[in-house]
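So this first bit is one chain, no partners, the form predicted alone, shown in structure tokens.
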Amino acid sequence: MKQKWMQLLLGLSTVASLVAPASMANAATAPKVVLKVLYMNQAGYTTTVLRQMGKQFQKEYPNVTIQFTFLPYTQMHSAVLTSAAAPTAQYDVVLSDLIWTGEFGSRGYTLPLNSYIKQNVKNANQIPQSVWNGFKVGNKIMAMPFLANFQNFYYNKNLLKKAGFNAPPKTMTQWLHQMKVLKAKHIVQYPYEDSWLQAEGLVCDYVRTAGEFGNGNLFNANGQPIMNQGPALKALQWMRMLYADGLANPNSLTADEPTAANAFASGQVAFNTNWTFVTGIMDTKSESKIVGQGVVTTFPVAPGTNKATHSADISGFQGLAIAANTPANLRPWAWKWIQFATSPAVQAQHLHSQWPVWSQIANSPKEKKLNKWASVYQQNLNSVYNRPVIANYLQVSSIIQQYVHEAIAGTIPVKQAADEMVQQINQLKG
């Protein structure tokens, strides 16, 4: 098995070395190139890992210098827009969060990559369709998938055992029952904590919860918002109920993802729904009081829903894109860097950092050895819903954050909040 794995990596490396245009074949004598790359220093691959990738690339192509700029996530979007407005791109390759796909694609800030991918990525079917969908505008692929972040359902098996449960909940009804028993028996004051701060993370949790009730799409096929009906409305009612009944920690309304993760790792709560980073925290002695007690599993769903996946999740995918105003002579190099950084061979070297976008790497013996929850990860990845791919997503997200937060807190009745949310979004479209 190990020999087959090495053969796979060698084969992929060989393919990667053959995709350069003829003019790049002898990079040592090629013209000097400076490629400006924008990435964040907050989440995703670390700056150390990116610089390691850059050094590897420059060894293969000595004429190319990768010039990184690292910014906090909150500054990334405006930096891309500033670069897009300049006569020549300030950044040739940019991080493209999937929530920016609609805007960047429809407004021409980044280039479609279809032709590059068709010509050079022969194993594209090894990236799950749910990941590709996060970077599509119509039939145009606006970024090459780079990072497959998503959430997991975490529970404390010791606390559940004290409450009389030997298995995690598989349905929303079971989950509600387990939380009520945990609270009634005073095993924990609040069985659950989530990151419901009025920020983008709240939209993620809202979409995922709607998915748990059967459909995490907040817009219908005609592009109309549907938060005031069906699963999206049920999700809002559910979140409000957990808060009102004291099943969710009231701190959730001001908690971000690390805060909620720390509550779980401290043993204060039995359940946490959060991104993959929690897996590392819960079993690290310096950060956790529940080492060996935390379990990663799939999400409970409403009976009769999500039959294909038996879970419902939310994506947090990242892609790499070429700025539309990158000079023509740099575009082949920009793509070359993107293909290198996102390749299976390179991602296989950094499995300790992030979950790979490639199925053959995710399912490899190496990944399974590093991550005992690998099969659960893959199941949750296969069940993700994406946030809306629309040009005015940031405005829409701001409205969702406001009304979901107020509905949970009870400052506005749930149905009224949902109706006003839809009305405000429709007015944006007008």
Second form
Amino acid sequence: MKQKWMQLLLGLSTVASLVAPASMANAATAPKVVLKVLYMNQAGYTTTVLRQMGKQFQKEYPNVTIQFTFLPYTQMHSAVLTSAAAPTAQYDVVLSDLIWTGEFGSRGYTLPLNSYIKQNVKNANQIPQSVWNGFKVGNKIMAMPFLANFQNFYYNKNLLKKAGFNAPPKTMTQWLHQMKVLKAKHIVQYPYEDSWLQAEGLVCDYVRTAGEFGNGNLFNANGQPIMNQGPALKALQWMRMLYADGLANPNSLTADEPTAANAFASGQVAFNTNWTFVTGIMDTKSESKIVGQGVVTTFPVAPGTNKATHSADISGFQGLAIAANTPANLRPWAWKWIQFATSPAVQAQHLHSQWPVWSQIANSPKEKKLNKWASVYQQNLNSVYNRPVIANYLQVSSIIQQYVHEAIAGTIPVKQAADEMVQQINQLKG
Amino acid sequence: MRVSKLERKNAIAGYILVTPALLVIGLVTIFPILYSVWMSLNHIQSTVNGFQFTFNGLTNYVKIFNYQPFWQALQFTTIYAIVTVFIELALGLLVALALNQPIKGRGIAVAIMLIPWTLITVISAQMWHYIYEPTFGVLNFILMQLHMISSPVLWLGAPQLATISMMVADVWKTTPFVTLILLSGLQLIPADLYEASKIDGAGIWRSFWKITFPLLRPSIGLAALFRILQAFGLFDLPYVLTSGGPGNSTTPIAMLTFQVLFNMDKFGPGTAMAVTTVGIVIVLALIFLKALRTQVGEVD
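Next block, the form predicted in complex with its partner chain, ref. the form predicted alone:
What follows is the entire complex, opening with the chain shown before.
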């Protein structure tokens, strides 16, 4: 009962904080404003969802017109970059993918939001620290968290049962054992499929696997690349071993995330490590042959890893940022839109679309009713590692993609690939 | 020679009429090229106040000539262009010769043949991506049904295989274009030449080498020129099909230029790469045009 009252109060306070400035905006003196918003064409928060949010916002602020531009992910970065270099911003509010944070922050393409957040976001601690960290460059917060995507460990309980296992693996050793038994008993030809296509998704899987071996940081505290030692090297050896021993489907080398998800949903493989969208696919009759068999759980980890959550994960967060060349008179309105779209009240309306960034919404009865895996999601979200927040991330990423891919395929020995990765990344600094 | 008043008036009117077109061409074609050349001679920093230029001479060119992926991409593009253009010309010639015969339903055959060419490259690339998909792809399915392979082949998973797979997709899409050019060339060859050679006792093979091929050389040259120039702009097919991988094995020069410009934010070296590619293309075009002129002269 007490919890319900708390939620009601929290909801009312959020709505009040959104309505208060609205009444100011409704005043006859409010200037006509056109906000240009750049967002991505994607699942989850789709263009329809964003337009709905836009309409809601315009009801609160009739003087503001939001002009959306939706682009595919591959065009987003260059669009932000060219807009940033233009004399006036082509976009006032831009989607900021976590991997661009370092670049945007260090080159000043977007504005730090610290003062806005400090003044207007009263319950900032309700967003997990791991999410905030993805958008920080030093002490500067470069974007307001909007979307919390992360991976889950998916397994097929029927296939595991056939192999004699009643529970998913909790450690890497157990996982390896289960895969070997599944293969030896010919229950599946390949127990596991992942998305190891030479693309950004491969870096995500690499970071997550390093995390499962103890630490998903590819750079040390001094900013030195450390792919040729410790967990990162173990991760590379593990990925190569799965491929060489026929435990991972060789198709993984050319598979993107939807392809790997399809392999799992068709019942061809027993394990898949993938983004949250697989949860929906595996129990949808039209898309899955394993309805009711797929289970979402935490990631197996090496002993002693992440004692708080006993999992390790990779983040795919997105935030909303204000372009640095947005005219000064538009910035407060740009922030108002960001505050509105990222608010708990608005996110609570779209739980079908996306896992919320706010803990109180993620833990709400509504979310738990909608998503039976909510507690696992929360645990995995609390275990995420972020990809390196560095200014030249895209360059670094393309080197990582190339050498990890070659190491898995076996065209270069693992240690040599790791050493060359480190060497080439070091050369970028020179 | 004196120019009359009327002629001068006409000339002025002519200049006035072409000025808008020249201005448009200058703005959308010549200015960007000249601006790119200027950019390639500068160190460019993207800031919130716009691009900041610092003149650095040929430094960007030195940088890209010392950049190993540039040579790798250039080598890949050249080999890719030569192999695909050669196969497309050979196949295109065969199809054009077949379609040049007075057979029933020729119009329908030409229309069907043109379908791959009419598809947008991104769409045909995505279609080939599905065909090559190891688990659910139709190619592996057919080959396994025919017992030609025992396990799925990763068509895009190894450098050489990925290159060949990409070439197949390119040949499939572009051969109709080459066929069309060659077919139009074939139809320009007077029929009485073949009749005369027949009377002289020449067989099909001899007629081909003595009449068809020499007279078709300008069309072959033109098709080769178009295709090689297009091949140097190769971007969308590898972008969709392989993302330039595995490794950098299928990264063409245009894609590398894009990566350097927009992923690495290195605008100076990126534009230097673009300008170098334009230079190569211009030289190739001039060589081909000269060769074409010579051939036409020989025929004349």
